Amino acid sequence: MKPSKPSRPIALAALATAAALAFAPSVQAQETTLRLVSAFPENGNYVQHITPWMQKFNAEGKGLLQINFIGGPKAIPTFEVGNAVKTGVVDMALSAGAFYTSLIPEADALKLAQISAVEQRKNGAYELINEIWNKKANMQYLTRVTDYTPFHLYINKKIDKPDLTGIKIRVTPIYRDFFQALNANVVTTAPGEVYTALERGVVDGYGWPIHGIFDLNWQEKTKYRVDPGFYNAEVTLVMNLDAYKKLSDKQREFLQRQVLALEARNEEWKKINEAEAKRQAAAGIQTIEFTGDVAKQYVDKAYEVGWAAVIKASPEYGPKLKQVLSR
């Protein structure tokens, strides 16, 4: 007879346990191992990304500090990463803002940046974004590991000017509200059913960076991809508020120095999406540009709609975010 899976609950629990004791710095080495969840799979763009820091990171950090990755949503389910981070289940994880709304609204406006984060470091960004983190969900913000990436419409009817009227959109909460302000017919379904939307009509597009739709295949089912871009693709690092203060200054400095090196990496998605583009136009996916004044409105529209989702969800501190956030 096989043993019976445990159930969730049961399975998280577990998982803190352990947290709790692989976090335990061992008294003759001193060493602590963290452990990292992503909140995307395994073989896609952003954990084949990282891997390598890991890799360093541990080489670097023996004797003092460790990444143990745990896995992607099979070990955690996506929308669960944020609450696994603030109650320790997991100590660092690889998610996006957009994921974790619901522990912190405010998350939403980490795709409305518009200066890098390298900028963002220095002009106080990461304070503030720290000090709600910190308040909401008992997490440290440490750095974003992607940067560069706008998102794109992706549709199979060609238009002329930025208007879906009668068009079927499949969306994700990142840009519900723009496409619907475009007049889209909205539709949400998970990203393993795309393909087969596309297949049969039930949608005639949808929103995704310039990377990524190779991994899913849906270049196969996709005819023009719209120009400009817009927001930024934002995936991050995070980590649990209570396991960050648990570090000694060593190893807070070696997580710091380290965090940095990764952040600097950035650069890298530039040439990344350029060669993405590239290959869409190879597989047959053709561009449909907006120029001048019509591109210029479709990209404020864009901002518009976001910021005043941010705000309204936030009063408090959706000003300040955009202050801080915009060019």
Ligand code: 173
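Next block, the form predicted together with the named molecule, ref. the form predicted on its own:
Here you get just the chain by itself.
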């Protein structure tokens, strides 16, 4: 069947309406609500960190821009959050790059940053990240909401050197290559499955930042933390690129202002992390501390293996990322 052509008067009327809309003053812009999910458990520290921010956002953004927090992994499973943002099932997510490396292999490089998010905004790293994120996953990278935070190996078997032969460790892409380089057997799980994996003896330990282990009661199943830590924990707000482009200038300016305010709070992690280390000690978690050359080799190996994996996965962008993220 041939599609019927609108008669001339209707076509003209439609044109007139379109023209009127195109030149309508921007005050006609309506309030937009962005649906946000978290790849981290909704009762955990990262959602807690952004909750006051979302409240302020919504108070100041009335009539302009709002965030509707949908929930955590019960709404969208951790490793599917990236795809939900890419396809526009949700508009925004609080996630780690480690959870969407299937879409953006380069996302794993964010953990290797040795300079702060504030510095990355100045030295072109954010532009490069967005070039990749836009192209590969239809995503706009808004801001990094964690900084100054090492990851650690938590373990229930006493070790006296960086050798994990015969030991099973829970990982995500963050730790996989490094722990494998130390001969560990690795098991990938979302954060929500760590407790059960420890309880059932599926793993003898896990990788996680210095903060946050109390959120899901992992201290009950944790004997040792290995020091030093390594890398820089990365949790970011990302947004569906189409939803981002659809915002009016005024909405985008508002979003940017809010995002910068959140980023400026990254200094808070320094104090939180000190307090969390003390809380771990008070809970009976002992430290296994590598010192001197052993400590240096341990951390150097983490970076060496980390960058090698990123560059292998992305010969195009890996070296560029290394340049803008390293000190």
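Numbering follows the first chain given and starts at 1. Computed from a predicted structure; not experimentally measured. C-alpha atoms forming the largest set that superposes within 1.5 Å between two forms make up the rigid core.
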### Message
Given a superposition on the rigid core, I'd like a yes or no on whether residue 238 shifts its C-alpha by 2 Å or more between these two forms.
### Response
no
